[in-house]
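Only one chain comes next, encoded as structure tokens, the form predicted on its own.
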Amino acid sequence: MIGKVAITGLGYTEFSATSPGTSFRELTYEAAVKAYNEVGIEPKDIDTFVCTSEDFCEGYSISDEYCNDQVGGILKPVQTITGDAIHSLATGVMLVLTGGFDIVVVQALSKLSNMKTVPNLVNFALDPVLNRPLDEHYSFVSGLGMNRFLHDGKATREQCAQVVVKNRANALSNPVAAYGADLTVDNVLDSEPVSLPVRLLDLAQVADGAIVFVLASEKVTGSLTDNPIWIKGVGWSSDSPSLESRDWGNSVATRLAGDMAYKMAGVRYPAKEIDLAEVTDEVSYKELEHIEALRLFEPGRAGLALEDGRTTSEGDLPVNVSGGDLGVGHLFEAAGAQKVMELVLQLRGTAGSRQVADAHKGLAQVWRGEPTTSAAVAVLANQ
């Protein structure tokens, strides 16, 4: 990369099921206020700002206007993000490696406990000719999905069952994931039928919660903090949008987004050089799929990584310690955000009961969910 961008400063709120005493614009609040403390600025000292909105999610168009007040982006030049936090962090660096900016803060937020009808709201991504006429809940496609992972031999039943196991436990450890329980693979493969081979515990439910980033140049980093986090790449990407026409059996769009991810960090032996990953795991063989898209593992071998240990908070190549949205909960456009800010706990080594071991150097993939095959990828690291 040319040049260097940092993420200096980092607040967050709690992510849980509802939140219904507190507005979005509350929650964005509280984790600005938590960045900016933590570096000691204030808003007139922030050149631009990134915020990161769906419409569809909050109810009224170009909703993400909405977030100027709340971090302090009032007479500023903001940018705005329909998609992913990772998109998101990725115009932040890109702003900042213009020259023009050297204090860019990036927001997310998820306020899904508003929504009460999210499969209405999901399938407006299907395809308005083809797909959406049949009125199908939008999980039929995680169905479809899942079904082609194991006829190919990929992983087994029980193996995308223990990710549920893995990572409901892991957020047992996280004090701000929503969704941390004790289950075992027969609570998995004996819940709710949704579409079969997808029971209702192989799939993340949705969360509320906020993020904000403050990204610092070089040159300013050091006097903000003694701790920077380095963006060493970003990448993105997406494949077909229709269901008729995508590869069903790879993630094609975090592959590529890994690649442009790893030649930007200049990592060429991604599951050498990776101490740790954040994948999105909101459909449960989605993160056996994401970690061999992205590298890390031979196809096929995922699930026996899983199986001998190698992806727990304890194994050679942790993934999705925080808990994963199946723990911490289904943030859709913060999705990307929540899995950075772990990367930033971890890298800084302030994780608390969850820390990883010589954590150096880690790896944020998020997919848009179902039915998108839109993908994005962060490399972060401490030196």
Contents of the next structure:
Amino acid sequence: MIGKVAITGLGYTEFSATSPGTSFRELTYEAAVKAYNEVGIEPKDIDTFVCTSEDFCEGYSISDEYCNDQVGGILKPVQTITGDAIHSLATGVMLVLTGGFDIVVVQALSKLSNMKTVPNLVNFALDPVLNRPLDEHYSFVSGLGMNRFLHDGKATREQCAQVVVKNRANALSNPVAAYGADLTVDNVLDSEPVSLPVRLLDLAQVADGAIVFVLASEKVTGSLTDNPIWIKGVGWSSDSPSLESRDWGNSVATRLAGDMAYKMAGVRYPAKEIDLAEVTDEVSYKELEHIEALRLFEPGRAGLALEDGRTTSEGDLPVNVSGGDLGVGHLFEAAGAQKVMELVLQLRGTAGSRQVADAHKGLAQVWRGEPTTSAAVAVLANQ
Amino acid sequence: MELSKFELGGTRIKQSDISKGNVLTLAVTPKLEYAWDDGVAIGRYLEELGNGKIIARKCNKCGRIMLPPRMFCELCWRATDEWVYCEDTGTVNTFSLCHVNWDASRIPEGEPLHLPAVIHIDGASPGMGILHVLGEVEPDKIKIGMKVRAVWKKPDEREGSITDITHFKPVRAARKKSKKKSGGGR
Ligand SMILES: [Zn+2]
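Now show me the form predicted in complex with the partner chain, since the one above was the form predicted on its own.
Whole complex next, starting from this chain.
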């Protein structure tokens, strides 16, 4: 990559099923103050801001207009990405690399508890002419994906359940996670059928929370922190939106986004070079699909690696130590920010009881959730 | 003015073409519901409206008394310091005479217009106040800079909403002398 970009400051709130009594502005303000205090800056020191917001999630049209006050972006250059927070992070990286901005703030928020009809929200993302008239609950898309994934022999149903057990247990060691739980594979397999083969416990539950990062150019990083986390590579991609003709059971977008980020980061052997990964597990099987697409395990071996304990926090390639979407909560467009945040904590060596030993290089991947085929990836390192 | 002379030629689609299905369309009504957390600042603001009072939040660094209130000063980047009651009187900052309803339907000739206005509230910092509607006034008598006062719903009809004030009406008497009255609210 030409030039270097670091994450210097990080601020975040607790993630929780609801956040009554706190407005979306007050939630973001809390994360922003924490991030700026970490590196001793004020908004006047920040050159530009990248916020993340999706109108239908917030319940405002042109919701980007409501992003600036709470990050200190008033009377400053602010832009908003209607994608995932990793798309915003990539935009922040590009802004620094232009040479025109030394300090760039990236913001992400989920206030999904205020969205009272999430199934309708997601259903509204389906093709209105060809798909919506069939009147299905949107989880059917997850059912279609998982069934093909299992049929293709990528993993067993039990292995998918084990993803849930691992990640909900990991969340018990994450003080800001909303959904830590001590479950068994049988709990998952006996849970209520939703859109089979997907059952209730296979699905992440929504959560509220805010995350703010302070990005900096190499030139000013030293003046902000002694512990920078470098953004080595970013990538993003989208497969077909068509439910009729996408590559079911494969996350092609993740493969392409990962390869783009690896190339930028100079990663040639991901399975050897990546020390830990945080990936989307909004539906249990997706974790396995994603780590395979990211070349972290051989095709068809992700489930076996899980069974062998290789992806636990003590394994040789821990996946979703934070608890993932299943354990932390599904944060919609802020989801990728939580994954990057976990890497920052791990690579700084400040992840507390869930600290992964010898963590130097990590990967964050996000999939934008049903019914999308968009993915974004960031590779971070502490040197 | 005759708009028709600006129209282009060609074959017009008639409403009946759509209703008969000669033109293929698909109508969908989204079923999206939200319940926003008001938060600390707006929560208290609405509560006080329910009490017939207008409350603002002061930043002791820049001295601004902010209305609507906020828990942080976006200019000084610090938590705001104290609650301050304002008057329920103010000055028209700007206004519009609306001949259309929210859905673009026209208000029939002779019926009252909508009169939205930004009102700088007495006691708040310059440029801060309330967006509301004017009433009990002839549209052609409205002027920028005009003094107005809130007209409140009866206490038992208030529900902690911006509509607890039904409208603002002109303060007619003592235009020059009216400086300040004590105690906001009814
Ligand atoms: Zn101030």
